[in-house]
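For reference, the chain that follows is the form predicted on its own, supplied as structure tokens.
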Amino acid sequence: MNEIKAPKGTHDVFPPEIGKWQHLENAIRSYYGRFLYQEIRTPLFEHSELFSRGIGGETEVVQKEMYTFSDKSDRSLTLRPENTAAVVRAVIENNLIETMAPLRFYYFGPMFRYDKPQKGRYRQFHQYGIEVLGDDSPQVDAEVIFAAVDFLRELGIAQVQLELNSVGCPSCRPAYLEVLRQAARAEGERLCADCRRKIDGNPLRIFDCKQHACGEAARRFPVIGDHLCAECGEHFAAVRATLSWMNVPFELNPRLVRGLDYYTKTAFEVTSGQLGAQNALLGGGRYNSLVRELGGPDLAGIGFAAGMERIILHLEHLEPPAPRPLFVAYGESQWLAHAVQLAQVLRKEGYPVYVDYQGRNLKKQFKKADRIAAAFTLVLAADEVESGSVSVKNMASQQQSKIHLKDLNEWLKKNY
């Protein structure tokens, strides 16, 4: 029988990297809390026509890399590629515009893209996000992005560089998408064959092109910070002066467009200096016509959404703190209860504690202890138990201490 292994682009966690999972899953708690987020929690699969008339149906996201499939009642169900239209569609379903205040989320979990595997960028991958709905101004712009930035400086990856651009709006886009049309059909011969298709579709698709001969072409074409209509500019410069007053540097990145077709006014990124090619951490912007796309009000967005495994890559340094749990022994089968019963009032009062069923002798015992790294070995044989105490070994000294059992929570509040 052939062995079965986890799904190409898939990948188990085991401890102790698990605990940096933790570490981060807390942060996230703890840091956006501050900034009055509140979790959200959406499905893992949702209608298909959520993301196709959110994320785009021009996207490569849509055209290439969703998992859907069709339910036993033949509806099309996809995989979440990404969160922020589950995150709209979930507000509007539950009429969360009306009986919530203020309208920030942040979520983590898993995302599902059919790509081809990266370092720290799996198919079935991780992320992290914010979202803040109703408030268009770009002081909202500049503290999401700031909150961003600062938040992974406070898990300590110092190398980070911000890049920051306007991808206009309805109003002042599609003029700008046909001067763009006319440049690319000008460079059509030097571009794939995808980047041909994409002329008709979406150009601004083009500037995500990684194919060497498209990225050259597109430093040619013209770009949307010189098409952008008066509202766009102002809100644009409004953003670049607040992150000034919040010290958070940027660099001004023309052809910045995100893959996806959500994105209204402005559009950031954050790369690491630490991890080569596949760099980029996270990256987000403004989404002001998704909520009237999906059903909703005319409702101001922004967000952004951080990859988790790659941030993971990134916490090297730290070192989740190992368990040091107790171990009761016992000498005799017969006091097994009353090991069983010491475990439980000592995992009462908090104390990790592991007991081994298996009836083995005390030396069998202690070996176990070891191999967990246990702190302490409490052992209950006939005169511990006639005297209504228990020994107390240190596993690191080796020394050995009788206590009376309504006096062990305070040793071991002196001790442990």
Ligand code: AMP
Contents of the next structure:
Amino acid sequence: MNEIKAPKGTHDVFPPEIGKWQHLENAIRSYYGRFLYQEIRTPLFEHSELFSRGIGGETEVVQKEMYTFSDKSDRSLTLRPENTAAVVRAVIENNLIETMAPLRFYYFGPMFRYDKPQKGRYRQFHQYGIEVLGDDSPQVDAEVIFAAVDFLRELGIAQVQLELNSVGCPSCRPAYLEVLRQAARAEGERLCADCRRKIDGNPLRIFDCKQHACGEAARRFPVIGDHLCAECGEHFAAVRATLSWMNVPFELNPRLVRGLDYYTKTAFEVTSGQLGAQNALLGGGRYNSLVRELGGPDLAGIGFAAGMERIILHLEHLEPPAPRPLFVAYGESQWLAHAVQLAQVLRKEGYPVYVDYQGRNLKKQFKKADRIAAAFTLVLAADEVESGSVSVKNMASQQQSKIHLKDLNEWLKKNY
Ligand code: AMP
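Can you swap the form predicted on its own for the form predicted in complex with ligand AMP?
Now the full complex is given, and it begins with the chain already shown.
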């Protein structure tokens, strides 16, 4: 029969790499807990409309990258391509605005996009992120950015660049978009066909185009920074000032726009010099229009999402602590029951314990103990069972001692 392979753009994670994932997940919980973020888990699929409304029908993600399907009742559902829209949906639907404060969430989990797979880019990939709802102060923007960058530093990822911009708000952006459209139209055929289509819809997205000629044209375009309203200008200045107090270095990038429509004011991106083409580690920004767009009240929001696979690529040298199991061996199969019971007791005490059930001789069991890198092998045979003891062999030093079962716990505490 044909071998069945994993679908393109997906990957399996198993030891030892899984240790890096667990390390990252634990670090996320512990770090963001310090800022009073709480975990939120939303479904892996949602009504497709959530994403077309929440991300923007014209974005690449919605037009080309969503895994959308009809269920047996003909509902259009979509595997989540990102998580901000779902978090906002959950906050509105469960009325968390009234009942929970502060609204600070972190999440991590799989996201799905029909992207072109390559190193660091997958179709099922994982993101972690944070979201703060209900606070429009520029200091929150700075704190979110700090918590994005400082976490990477704590993980040992130091060589990162933070780029920052403001994308304006519904009062200043429309006028800027008109100026931008004029400039884009003047480029005519120099822009690729895709970008020419973006002019009438969301011309900001021309800044994201990877075509060389479009990049060149974008350098000639007016930038939003010169068209911010007073409120956006002041907000942005305060974000920059707070980042300076917090000692967070950043570069202003007036052409940084986020691919998603709901962003307002602060936008940021963190890239790594170590990753080659797929160098974006995380991106985020303010989304003050999103909650209302999804049917909720007028509520400000800010957050970021980071690519976990790309962060794992930076943890190459991380050696997660390997378990040092105890191996319980039995001389003959008649002592198997004793071995099983001893293993149960030791596991209750918190030790990782392995028993080989295949009824093989002691020599083979010792071989297996070596294969699993056991710290100690505990042997039960006639002698030991009769005297209520166990022979404990230190697998590194090969030293063996006979320990009374009642003293075993104390002995392990000293010697494990
Ligand atoms: P976005 O939600 O597009 O702003 O992406 C946020 C982060 O998720 C990016 O900076 C990447 O690190 C990561 N990311 C986005 N798409 C993919 C993908 N297809 N495969 C792996 N990581 C991704």
